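Form predicted alone, single chain, as structure tokens, below.
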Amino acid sequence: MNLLLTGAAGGVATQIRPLLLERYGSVLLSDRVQPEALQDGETFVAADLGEPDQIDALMKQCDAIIHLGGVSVEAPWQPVLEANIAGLYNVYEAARVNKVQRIVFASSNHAVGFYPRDIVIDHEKPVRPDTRYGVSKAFGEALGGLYADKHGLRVFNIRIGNVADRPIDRRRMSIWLHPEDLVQLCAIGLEHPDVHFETVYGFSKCEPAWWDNRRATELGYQPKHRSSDFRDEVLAADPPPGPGDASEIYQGGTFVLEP
């Protein structure tokens, strides 16, 4: 497999390189600035989003992308309209042009995240974004959609929940996606004979759960890592919140706040 990780100087790439490099022998990275640290088997090629040639230069050395670039957190509408949906764009034409076979696509729970942490959630749910950055993840799952059918493209969402070694607050144990087990996900997605247009649910074995995940588990998923490990530093250092928080209301935290 050709494998393209864009996004690749960011810090969910970072964690699962070297993850990826051990089950795939060599990755191809992009992003605007190179990555620290390329090891034996990572070449790295600069690319925007924005630029189209560029993408489509890309495309043309692989045969399956991780796509994690783009803008990762709520910004101004201008930004995330020119990378994660101009830019999402480009990258999915230039994949149909040059008959890329898979993509993974980093979805995020902030396109869900204005549902009540007090119900669990399925991948047939309908999208409930909580920011700008939200919109743009429903947005390109449902591009990712029309390319799936459309065009052939095997696509498989992972809505990520937060991704660290360790949870390290009450939401993120309920949320929490060890890098392992990312990269668990991403290997479904871009090995499962069976994948044509998928989305589940990024999180570890997490306590209390907002998601039921049983398509990812239908497909093989088995998360090896526990929230409920750290359950007693987290609770610890992170206090009760106060009464009437919509922060605390809403699966998407503090996002749901953001003007």
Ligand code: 15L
The other form holds:
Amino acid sequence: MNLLLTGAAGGVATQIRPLLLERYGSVLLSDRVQPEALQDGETFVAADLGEPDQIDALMKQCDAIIHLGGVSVEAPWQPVLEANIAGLYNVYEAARVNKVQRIVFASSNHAVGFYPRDIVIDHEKPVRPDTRYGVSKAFGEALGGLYADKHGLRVFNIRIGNVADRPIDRRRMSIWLHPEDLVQLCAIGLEHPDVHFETVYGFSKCEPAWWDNRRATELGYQPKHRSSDFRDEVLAADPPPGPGDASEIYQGGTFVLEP
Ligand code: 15L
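Mind giving me the form predicted together with ligand 15L, seeing as the form predicted alone was just shown?
After this comes the whole thing, all chains and molecules, with the earlier chain placed first.
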């Protein structure tokens, strides 16, 4: 497989690059700026999601993509529009033209961030974005559906929680995703023969769980890491919130408060 990782200089990519290299032997990396510490087997090509010619050139060199590129937090509309809406369209369109087989799309929990924490949601619930960023991720999921159904790309949307070595606070106890578990999900998206168009949640074994990830389980996902292993230290460092704090009612946390 000729694998392309976009957004390769970002925080999530930095955590999974060694694991991808181990599994796939070589990886083409792309971003606007060069990632640090390139290893044997990693090749970097600079590209801007807003430049269709640059994206087209990238797609000529790969047959599968993990797309982490774009704006990864709430931001003003213009950068969200340019990278996550128009830029993602450039990616899908170049993928279609160059007959790329598969795309793993880094969606986000913020596509569903306005669901309250006291209900468990699955992959069939309608989106409830908490931000412009979350709206762009919902758009990205839908764009993947179009290219899967109309053009036959195999698309795997992962609604990623928070990628880190450990849960960093009370909210992340429910949405934490260890890099190894993320790579396991990416591998399903890149390799599973039944993937046509799928949306799954990107979290490790978390408690309390807000997401029913049965579709990922059906496809073979078996997370190895458990947030409860960190419960005592995380809860001690992050005291319970006061009543009525909106950022504690909704799954998206402080994103729901962003103007
Ligand atoms: C995301 O979608 C962001 O990319 C990441 O930086 C975190 O903020 C994460 O959500 C989260 O909800 O913790």
